[in-house]
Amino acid sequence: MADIWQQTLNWQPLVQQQNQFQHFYEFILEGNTQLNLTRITEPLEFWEKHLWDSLRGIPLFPIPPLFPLSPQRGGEFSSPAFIDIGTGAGFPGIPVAIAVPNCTVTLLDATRKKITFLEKIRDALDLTNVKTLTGRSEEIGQQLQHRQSYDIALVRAVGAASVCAEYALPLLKQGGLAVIYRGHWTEDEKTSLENAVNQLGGVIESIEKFTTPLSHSIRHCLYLRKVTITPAQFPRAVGIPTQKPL
């Protein structure tokens, strides 16, 4: 898939890389047998709509060893710290990890047993930049030792947009990121995504419409600035942002 990289990333990865990504393959298809992560199990599918898709959604192709990541933090260069939301199956989270080394990325996830199983993964994968978190992501964001802690958060097949932005605002620092990955989306969505990144302290600053590389399926990234301190309120009580959506 070397070509492909290139052709729609501007990016390859390294023998290494394509080595961590076969074993992480391995050991989905092997943890699948128990845990039921994932109906995509065929290599070229897998490839595409895991691997692929999860790197497509991260705004820093090509990488440089340091990047600039806001102009709200005064262009400064650092090496950004992740968190990858409802990680589940570890996506787009360790891709992540695999192909920005330099990078930190912190897996979240509710379920123990899923933790349990990518930190089996990130230790024989060697990934020494990975971390893992149990926990609700609306517990975990009223906690001062994550609460605006983190440049960059992703969040991929865990909700509506609004309830995804709720989850992801409070973990960023002023100036971070949040990427909120979605299959189709229409324009009466973003209304009402509008109205609830304004009250969590973000704007948005981009949707970004792209195809895959072999089906040819639509996709589109949400890109939300934080801009200012989110509200103390939120994230609300576990199980309110997805009964009662902003």
Given for the second form:
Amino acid sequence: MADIWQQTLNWQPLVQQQNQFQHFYEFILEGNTQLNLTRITEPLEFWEKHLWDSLRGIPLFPIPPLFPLSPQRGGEFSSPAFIDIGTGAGFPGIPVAIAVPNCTVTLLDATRKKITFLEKIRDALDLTNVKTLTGRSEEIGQQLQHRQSYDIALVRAVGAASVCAEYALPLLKQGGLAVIYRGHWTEDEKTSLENAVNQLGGVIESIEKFTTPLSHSIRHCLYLRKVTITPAQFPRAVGIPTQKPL
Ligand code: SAH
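Next up, the form predicted in complex with S-adenosyl-L-homocysteine (SAH), please; the one we just looked at was the form predicted alone.
Expanding to the full complex; the earlier chain stays at the top.
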């Protein structure tokens, strides 16, 4: 897949990273027998829908336009702190941790079993930049040690866009970026997301539409920038963001 990585993301994994991807895949297949992790198990499909898709969304790829991560720090680029909200089987967080060794990635999921599984993978792959957290993002987002603490929040396949925004924005530092991965996206959805994001102290910075390199499926990434402090009432109590989306 070296050529496709190069053509699409202007990047190629080193041998060690290729081995880590391979081992990750094997762990997922094994874990799938006990935990319901993913329906995507064919090698090429796994590569495209899990590995490639995870990395396509992050703002460090392609290499040159490094996002100014934190204006307070003069936009300097140093060891960004990612949080992957509702990581499930480790997407997009584990591929990001493999591809960007100078970042730290906190994997957050409400299901303890999934986090225990990911801790095994982390240790086996020697991913020293990965941290884990079990809990609901509505609660974690109200905890002082996590609120306003991350440069980049990743949210894939967790819920409606405005729900993902309510989970992500409280956890970001001012100037931080939320990346919401989606399949379909329409202009109509933009207005309601805009309204939610405004209440949370953010703006929609950009929406990218792209096609995946093997099956040519349409995907979108929504990039939300946190421009001001998130009001204390967000995120609301567990379950409320999904029951009454902003
Ligand atoms: N991001 C992964 C998994 C998606 S499945 C992927 O793209 O493949 C959604 C996961 O989010 C589940 O594992 C579920 O436990 C978790 N989840 C859902 N709502 C959550 C919340 N409010 N806080 C933390 N985890 C949540």
